Amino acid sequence: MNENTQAARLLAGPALALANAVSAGQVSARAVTEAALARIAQVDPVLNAFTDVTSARARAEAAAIDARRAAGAVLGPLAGVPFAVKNLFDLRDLPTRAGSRINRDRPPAPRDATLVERLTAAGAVCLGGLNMGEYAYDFTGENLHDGNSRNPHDTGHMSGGSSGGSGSAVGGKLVPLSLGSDTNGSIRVPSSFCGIFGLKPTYGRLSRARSFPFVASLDHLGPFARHVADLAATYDALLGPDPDDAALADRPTAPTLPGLDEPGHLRVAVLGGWFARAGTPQAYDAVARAARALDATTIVELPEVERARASAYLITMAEGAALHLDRLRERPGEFDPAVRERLLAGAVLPAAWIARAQNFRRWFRDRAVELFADWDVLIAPATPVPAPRSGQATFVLDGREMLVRPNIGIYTQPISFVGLPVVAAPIATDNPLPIAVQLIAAPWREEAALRAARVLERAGIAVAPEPKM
């Protein structure tokens, strides 16, 4: 087997084999890097995944992996691995777009977000920026800017949001790993619609320096993946104290690869209530999976989590109002109406409703917190339904029509509400559409989301499907 060959047989596989082999020697960054963009090439004219591929950074990056293990150097734990951000995380030398067109009058940043730092120390190459809803107030991977995300297991249907090419480049295999943000189901909607791994971690246990924010008290970021060990050793190459960040916990960091297979019973429990309402038969049948392979027999509900949905919705409104006020008033012409609406709307809450809702968050999280002195892990579904067809306005939900846009995420919002880590696990099924269910853990314990997910994984319940392409 050539090497380029044997390139695109690694890009394909697992991430973590991918560095093996490059720190091994048996094939190249440069070849691995190479196989990479020519998979861009190739697949994303139909994805739309990538807005800029800084394919000269990644060869530069590549070539200097290769010189570094030709001098005997010991490579990074993600050595040649390919990978690319949500074009809200600054990368050096490009304008921040955050899917707006507005931004991209932006000066180049100087420097890349603290995650990429991370990523490319730990031996990883940046391939470049991916497509995402505007400014991150998206659920559906549609983008009026840059054109929609399209699903790589049938690009008639929707990626999720906002973070939609960080979900489509996964999904579709053309880079290993992204990275993307989550405020209210973003990293957690694209991987149930593309099929794929994501970790949404607690809140403020990841740095946000250097990228562009959304809504400050609720923004995640954290990885997509495969496959749950890849997940895990990325997420452990992101951890790490940063000064930069106000917002990030003062916490001693805690790797969850070593642990990932580590025997002992997890305590895993059904969310029901709202989480059993209003979904669809697929995302029903994907928790009934999960729960009989992870032993979970016991049914459990957190109160009040419609008045959290509710909560959650007020904040964004606020919070991404006054972010954006300054623009909305000087160039309202250049939003997507959709989302110019949504923060107008936003602008003129009265301020005694979002005090209230910051109030019942203090409340509502001390409720969920009560739930885990008994449980290790929770079950929920990411999504009511598959991906809808792109542009697909409304849906029924329990009997009733919905907007689609702003219902994706009846299961998501209530939990990033209160910054609980979550891993999105996609749950194998004869649908051609995948769907995921949430695997939800106590506030720092990642590892017992992760660990729950490798069960799944190992026992062949949760899988990421092969694309369409």
Given for the second form:
Amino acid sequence: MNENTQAARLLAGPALALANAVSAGQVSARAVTEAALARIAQVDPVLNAFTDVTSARARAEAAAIDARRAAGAVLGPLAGVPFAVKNLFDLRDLPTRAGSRINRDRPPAPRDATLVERLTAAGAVCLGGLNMGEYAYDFTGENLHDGNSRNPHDTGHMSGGSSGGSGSAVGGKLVPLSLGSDTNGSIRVPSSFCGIFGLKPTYGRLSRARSFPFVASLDHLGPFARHVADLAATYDALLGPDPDDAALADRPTAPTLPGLDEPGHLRVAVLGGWFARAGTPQAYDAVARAARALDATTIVELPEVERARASAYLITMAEGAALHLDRLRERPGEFDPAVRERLLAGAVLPAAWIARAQNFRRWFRDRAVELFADWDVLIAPATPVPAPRSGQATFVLDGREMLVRPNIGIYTQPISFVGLPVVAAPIATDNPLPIAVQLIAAPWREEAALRAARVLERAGIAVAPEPKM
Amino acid sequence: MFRDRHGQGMTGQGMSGQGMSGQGMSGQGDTGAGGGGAGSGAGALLDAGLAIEGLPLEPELRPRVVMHLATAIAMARLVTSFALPDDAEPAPVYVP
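For comparison with the form predicted alone, kindly provide the form predicted in complex with the partner chain.
Below is the entire complex, every chain and molecule, led by the chain shown above.
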């Protein structure tokens, strides 16, 4: 097998196997990078996952890795692994567009986002910026300015948003790893629709420095991958203190990869109530299969989930509007109207409502923590449906016609509201369009959610399906 | 029940019809004054707020913004109708 063939084969497999091969000198980072660039050139015209392909940067990073290996240096845990990031992460020398037209006028970023720097320090190679819904206010993966990112399992369907390109790029095997953001579900929804693993960590766990914000109270950043060990290794590489993010918590961090296959028993239950209503049979079949594999026989409830979702909805509208107030005033015609109309409504919400919603957040957080006294992981659907068709406006849930856009996130929004860590795990079904479950853990227990995902992966229950291209 | 100006009769915030105030598919458009639903007063609130903040809005887009505001009003009724204790304070920098 020549090196190019081997690089293409490794690119299609687990990131950690690729990194091991690069570290062992079995394949060069250069060859892997060229394979990824060729794959992007071949497939991205269909998927539209990338908005910027940083090929010169990637080639330079790959050459540096090969040079370090030739000099006898020990390479990082993600040596030579190609990755790309939602285009709200700063990439040096590129304007951070955050899915918008307006932000393209920003000066090029002088420095990478912290999480990009961490992946680069771990040896990963940055291939570019990824498509997303405008200013992250989106669950569909559709973008008026850049075109829609498409679902790798059926290009007529949504990739999910707002990290649509991040889901499409990993689901379509353009790169083994990507980064995204999640305010109300924007990592978990694309994971579900594109059939990959995604991790939304605990609020305050990973630095958001030099990423374009949306809702400061609710914004999280996190990784996507096709394999649980890759997800854990990426998360581990992202950990660390950072004075540039005021919300970053001063908590001890520990790598999750070494304990991923620990035999310790996980106490797992299924979330009922709100989460057991309105989803399609495929969503509940996925939950049932995950529950069986994790010995979850008890159904538990979080109280007042609907109020939690409503509170997240209000905080999102108001903080999003506050962020964009000047742009709404000065450049109104350059927004996607579907985004602008919600931000304008958010601009006039009475402040007392937002304060009340923040107070309720503390109350709901206490109820969640109480529940986790008895359980390590809770299972819920990630989305009520697999990916709707692109442009689809309504769907039928629970026998009622609903608007698609706001209802895709009905199961994710109450969970991110209180910052709980979640792994979205794709569950194999007969439907060619995948769907994921949420594996929700107590605050700061990402390792429990990752271990549960690993159990499902080893049982053959959770798997990232092969793309159709 | 209020209808939005597109006549679609849906705001799309809901997931089931049981006990989900303001969450259903029924329209909650701008009705101006009067009425007791979530849309009541939304247009007036919007017009006053946008004027004070100096935010432009084209007439043709206004019904959509009113629809979103009516949804938010329904959400707020749900949130503010919950009896929180007086000592239920938020965390200034939220730590779960």
